[in-house]
Amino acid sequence: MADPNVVARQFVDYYYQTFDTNRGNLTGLYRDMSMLTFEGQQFAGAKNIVEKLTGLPFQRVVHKVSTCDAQPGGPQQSILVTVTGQLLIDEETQPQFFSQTFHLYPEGNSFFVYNDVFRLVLGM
């Protein structure tokens, strides 16, 4: 099995890359059968989760990890990872705050993402 701390790693630094840059191309992260819960709503599949990324009220978005941490998520040899950092949106000088967790799923050589769930951490 792939060391669950190395795939996290590269997994974020690819997600957040690509958030940043072009939210469409997250497309090829999610399956049918993914689920994603953002601040309290849940979308189902991937054409539904990408529009909801998409279609979030901002043009440009810097995020800056500040932990990622990981385990083994079962015996299908999947990975939780779960995410902290900040993220600067359009125009603002101050950083909100995020917690976002990832269940992925191994495919062939790869993983995708199960399970989506992120949260803005308010009030600090």
Given for the second form:
There are 2 protein chains.
Amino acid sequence: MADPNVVARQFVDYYYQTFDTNRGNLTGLYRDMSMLTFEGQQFAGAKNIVEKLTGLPFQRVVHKVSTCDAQPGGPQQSILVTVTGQLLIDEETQPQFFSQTFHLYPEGNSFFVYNDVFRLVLGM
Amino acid sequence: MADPNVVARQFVDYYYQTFDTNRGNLTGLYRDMSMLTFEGQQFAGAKNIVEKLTGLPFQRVVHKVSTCDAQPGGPQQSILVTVTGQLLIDEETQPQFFSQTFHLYPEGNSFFVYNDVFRLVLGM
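Condition change, the form predicted on its own to the form predicted together with a further copy of the same chain:
Up next: the whole complex, starting with the chain shown before.
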């Protein structure tokens, strides 16, 4: 079985690098049964998820990962990945804190995102 | 299938109420295959997990949940629960922000905690 920490780190590096350079390219990580909860709003399926992400009202974003934890997710060889970090939008100089959880399922030699939950942590 | 949002809300209410009144009683929520990652430290099995939680160096803690999101976790009817919130320890007056993810698996008419990942969000 793949080492959850190695998979998590590779996934997280790829995910935020892609998010910060060309969000549309995230489509390949999601499937029809994937789910995103973004600030409490739910989206189902790769198409709706990536429409939401590409439609977010900013031009530039930089994610900085502070912590990345991983655990095996159960008998189906899934991997649970939890991230905390900061993000900086457009010309803002004050980072916002965020928390994001991914649940990755294996597919061939790779993984896709089954669950994705994003929350800003300050704004409470 | 159980409504993930209903299960999540009931679980989260019970979990933090129990944590804040008698942490030792959390034992019933974990099993031998359960995992906890607490601030990057890993613990496996109900006994080790609850030893860690009951050994945390404070007398009093109050958790206040700010957000609670839930999604079905996959074909095994598991439920993914993500929480952000604040906690107040002992005599402190400044709350700390935290993020916690639970992955619940069904067992009879109830659920147990398979994955548990806790992080303070400020402290970065």
